[in-house]
There are 2 protein chains.
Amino acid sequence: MNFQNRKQLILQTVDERGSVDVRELADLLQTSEMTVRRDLVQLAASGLLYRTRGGAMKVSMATDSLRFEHKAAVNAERKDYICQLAAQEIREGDVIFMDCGSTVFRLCQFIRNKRITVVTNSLPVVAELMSSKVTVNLVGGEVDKERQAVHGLIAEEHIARYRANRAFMGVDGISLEHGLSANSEKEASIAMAIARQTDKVYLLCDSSKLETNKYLYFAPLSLFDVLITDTETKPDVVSAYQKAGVTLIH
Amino acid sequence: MNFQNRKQLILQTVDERGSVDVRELADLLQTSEMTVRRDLVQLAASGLLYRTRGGAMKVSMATDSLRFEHKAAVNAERKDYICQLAAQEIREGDVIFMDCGSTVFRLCQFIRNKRITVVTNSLPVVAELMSSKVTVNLVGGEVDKERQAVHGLIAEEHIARYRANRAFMGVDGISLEHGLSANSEKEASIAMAIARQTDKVYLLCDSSKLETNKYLYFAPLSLFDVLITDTETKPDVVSAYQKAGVTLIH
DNA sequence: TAGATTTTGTTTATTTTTGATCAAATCAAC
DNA sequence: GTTGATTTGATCAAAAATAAACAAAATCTA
């Protein structure tokens, strides 16, 4: 294992995991920590990664604001579980929509190596898939800095130009009584626009959001085809949704 | 087993495995390590593989493309000088185009606090302006991962929907004889699309690019209105451009 | 076939890379 | 701030890879 090979592996690892530490790498590469450090210094010098104390990070847009990993980290385990289920639904060659939810964002890590096309209005999703095999199509229009996503009329028109096999969307609230609800009109109208252009819509929704309502009701349950949630969903809620005709995976 | 046969086998092995080491090859080819080394030197000299210490790699695996952040840092001082001049041209309320060049990227830091709207196809620009007062409009379409920007037909159509006071663009080469030239068709066509929709086009171009030509000539000097460059531009070049009718700031 | 030429293999010297040690720098918790 | 733990970079010796020098083998040629 020489420098060139190690370099390959290090960059690949950093790219996949976002960040690594020296000890991990030394273990992975079967070499000393000193050597790993020397490699990292070189790679950082050529701008291929960002050196941190104890390890290294992806350089991409990592230094900038285009990261909402903090937010995405809430209920991370549940969300990852949901996203693994979601990723299994995806076939090679699919064209999929991904919206700007924090759950949907975590789907990125599971689709990095698939040969698919992702159409999205989420900037963190774009940043994350920048170094993947996925073909990315970015929805154009005005940037909402708070949500780190593109919204508005132009964005909806852009979406209307594409047709996708599947869409993966988040939602702020969902209830049997009122259907889907959101915290903002922007997110609601993007969700509607995406659903119109998609064969099969998957709603990714961790159990904490089931049977909650937000201020804006924007669509009935029939907007989506499949609800993917986690195992902590109470059995009575599951059966109530199934009785209401919802296809539910958990 | 002569050199021709070994060469075949070596290239095939490198191609299949991505990388090989001298010992493996000596074993595989039933020859000494010294001979293998000599073969590798020859093959590397003719560019058929990439020589590493201890072995060799596929050329494609060894090329570490310079990342955008790094590229932006080359000639940073000159670029910053140019961008300061450019920023002075901007008025409150302006709508401006910014393309995906590394010089243009550095303009971001000087416009953070202006109340303007920026339309751009550059993802680093978006990331940089995410935490600013600027209203950002992102051009939609297929993402070019290498350039960290959006290009293509859809992008050009998106641009055609907007009208801007000013555009700030980079260019790979510029010469009095041949006009503007680029390294890729993608960048050239975006530049054309932007220029069509803009009242006043500023070309940001550090002195190292003046009087150089890249492979694709795509527009005459008349495409832009003002050329902004740095103080290291030679006086005779300056006067030649002015004589040719170019408005030049430096 | 003898002699010249090229290629290959072995030995040796040189260079590069690596890993261990340890003082200095940095960080985190108090 | 001070302390204590961790990380780092410098130094140096060991290991590995390389290049150089030369001898042996193979190939070519007259």
Given for the second form:
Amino acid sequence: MNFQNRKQLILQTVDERGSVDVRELADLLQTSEMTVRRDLVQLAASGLLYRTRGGAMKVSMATDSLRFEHKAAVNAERKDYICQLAAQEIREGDVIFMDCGSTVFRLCQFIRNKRITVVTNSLPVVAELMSSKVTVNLVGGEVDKERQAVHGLIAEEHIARYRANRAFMGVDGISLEHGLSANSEKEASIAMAIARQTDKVYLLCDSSKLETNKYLYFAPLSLFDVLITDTETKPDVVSAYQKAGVTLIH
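Having gone through the form predicted together with the DNA, I am curious about the other one (the form predicted on its own); can you provide its structure?
Below you will find a single chain and nothing else.
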């Protein structure tokens, strides 16, 4: 298959799926991953798509990073791996909190058949679980249209009325030196409210978030009980977190 034919198929696939990885494209085009990477570099240079780590996404997705569905598609394989591990921690009859993080959202597919109660401020989580066996409790308050989530004082008061066995939360940045950090006060305040009402807090965090620091430092590592991450986490980072007393699943 020549470049022009590969180009047409690559752009069609990216347009339909939003994002795609190199391995999928290599299988689709029946060519090598090296050839696919070379094609993606050329297409990205022409402004026809946006290169990501391990693949590509639509330009419109890359230029609107706040839209929830776009964030959920980034590092999808890593997030799904993390969420499979997280789902194994949930017991029948549990009450769990789920925040509005894009990684936490991908937990939905692995808990649909569990007889549990989910308390969440995430509109996509509610939509995803409405046709499942899960009982859903939507936190009330002001809706952030960009993040598709409920935030604010009333939301925090709602959370304070409930007690959960487990909470599953995301974070924008985590480091041994500074603890947890967020891109906004909204996410930080909801995370704190959830943690206060939960017996055991799980932080779902892909390896790209480890040892990174964001806009707002809001809590020490002691806020959570278990860190679940992916297999791409470097061994020295795993060792450092374990030495710091962090319970880590990966």
